[in-house]
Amino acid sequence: MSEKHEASGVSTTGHVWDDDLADLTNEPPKWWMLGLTASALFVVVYWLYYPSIPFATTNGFFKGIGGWTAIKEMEADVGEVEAVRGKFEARLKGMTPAAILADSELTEYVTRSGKVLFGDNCAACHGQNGIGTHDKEGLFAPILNDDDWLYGGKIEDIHASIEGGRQGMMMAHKDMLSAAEIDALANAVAKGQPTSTPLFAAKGCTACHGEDGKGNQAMGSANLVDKIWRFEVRNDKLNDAENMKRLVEGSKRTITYGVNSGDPQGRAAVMPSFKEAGKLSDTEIKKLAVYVYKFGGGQSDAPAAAAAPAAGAAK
């Protein structure tokens, strides 16, 4: 039953407790009421100008009188988008890598793009910033943020391991050499002197590695002597000696096993064509080449050193 409250004179609820505590029937101030008001009207229009209500209609589904839609936004973004873009790829089809190099705004605009490119097609293998992978067995896929690169780390070359794709072949040398020589070539392989023992050349390693066991980036045959290993990394965890017995070992499977030589205890060391494979344009091939050469130490002239005992990727 409603009452007049003592101390404020207005009438309540009939919830009173005590002489300062009720429960009051005086209106919510006049901008409030305002403020529903309005808003309870901007959800109608709001209602009535998105297609907010799912329910069907001789064309399928209210649509809203304002005719937006998702897709026509997106497309009006990418519109936006691509009209920036447009300057450059138009530019961009019919320069080389090294073209693009020489262009500062487009390196600029081609290196950011090759980041996205990056991202979703060689991050899987390579880590997200060239890092390279790690398995069980060792290097996965070969770092790409530095200066060693096994077919040579010029933009054409990168260039062209992208483009074309990267499969190394060593033989297995199983049936070819004895447990002492292969274990003789291993140790000296490990310790970055492979010319050390006569065996190098007596056995026609020299063929793919050289003389001086600095390989062929055109064969994309390993540098045996600055010490950088394509499916070996150092183990902080252990010491010198433990890293060594490792190194030798790993040089011992690659001798006697080979790489790419089908024989199932070898190295896989496989890089694909992503032009044969139509994964991506011509223009994307050069964006990521340009990327890879930019974050990656690529060189200018001076021929590089080549990393390991096989080819697995641009490196």
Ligand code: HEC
The other form holds:
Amino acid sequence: MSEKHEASGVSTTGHVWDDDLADLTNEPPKWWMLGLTASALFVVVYWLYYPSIPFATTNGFFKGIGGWTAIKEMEADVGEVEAVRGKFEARLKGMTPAAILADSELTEYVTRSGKVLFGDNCAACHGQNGIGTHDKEGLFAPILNDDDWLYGGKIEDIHASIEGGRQGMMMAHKDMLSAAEIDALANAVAKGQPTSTPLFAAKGCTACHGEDGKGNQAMGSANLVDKIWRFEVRNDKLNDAENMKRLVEGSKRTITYGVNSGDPQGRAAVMPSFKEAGKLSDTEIKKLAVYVYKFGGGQSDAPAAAAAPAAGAAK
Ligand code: HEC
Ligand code: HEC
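Next block: the form predicted in complex with this ligand, after the form predicted on its own:
In what comes next, the whole complex appears, and the chain from above leads the way.
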């Protein structure tokens, strides 16, 4: 029951609303029909090749004529990765961290797996990328991506820190010093001039921090003249005077109650040994040493080009 549509001269399906609006019986364009047929064919081929139609009566499904399974594909991928990794891992076994560092291809490989290891084992304390972590009392675990080191920044030192753990010890001085003495020492230390008070030598601080106050990496006794603080970070929201006040308070606390001193108010700063705990293999520890070194603060055997660290940065 088709009528002609007046405006276009084409037959209609009978659905005519007015002169402008009607269902015409035009054929769909060729390109469209081709596309439709091609997609229909594709679906059939795809269904036949890949696992597809579930059987209605059993738990099975049509497995496809291509023999493809997700497991096979994954195994092939993993096999490829393992083949590459195996080569590297075998070489790493007999190498020192310094030798790994000297090989740019190995260093790149190690840095990649080091990132994962660091995230899993270290970031909880040292922060992602070694930016350090704070608790309410200040910096708990030291920043690892700067060039200031308590225990040394050579690859061997970093390796030893991770392998054996670290635990600096400074006794509490609350029973040895008067409040005025602690105050004087804290103010001198906060200015980065510990030796400006005779108390520094007289009260035995030099035994660990050295005659010049520069510390001793063998025992991790912080350098007190570099204006980089182990437990404090500069708060940029505060002005210089307010930051100085915080620093004096923090230093007072360190001097009064010590570090890992057994005093309940002392600062706790324990880096666990990853070898002792059996948590990481020798190779993993080497990888981490190279990874941490590569944060950019690692030091070579050549005398360090002493770039002045930003004032108030932390260790
Ligand atoms: C439980 C917290 C904790 C974990 C986990 C931890 N660390 Fe530490 N790490 C510390 C503390 C605290 C110190 C500082 C010790 C001190 O002050 O004597 C430290 C010190 C270090 C140092 C020496 C820094 C310097 O200035 O000389 C290195 C290097 C280091 N850690 C690397 C790592 C790596 C790599 C991992 C992961 C395998 C790791 N740490 C896991 C808490 C931790
Ligand atoms: C037995 C050795 C020892 C003696 C004595 C000692 N210190 Fe320390 N001191 C340390 C160690 C080790 C650290 C670093 C602790 C850590 O981070 O693990 C430290 C850290 C500090 C810090 C924190 C530094 C920072 O960068 O935040 C201050 C401040 C300090 N000492 C001041 C003093 C003063 C002042 C005296 C003398 C009254 C003194 N110390 C005596 C071992 C000692």
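Just so you know, these numbers come straight off a predicted model, no measurement behind them. Positions refer to the first chain, counted from 1.
Looking at how the chain moves between these two forms, which of A202, D226, E82, D146 is the hinge point between its two rigid parts? Where the C-alphas swap which rigid part they fit better, we find E82.
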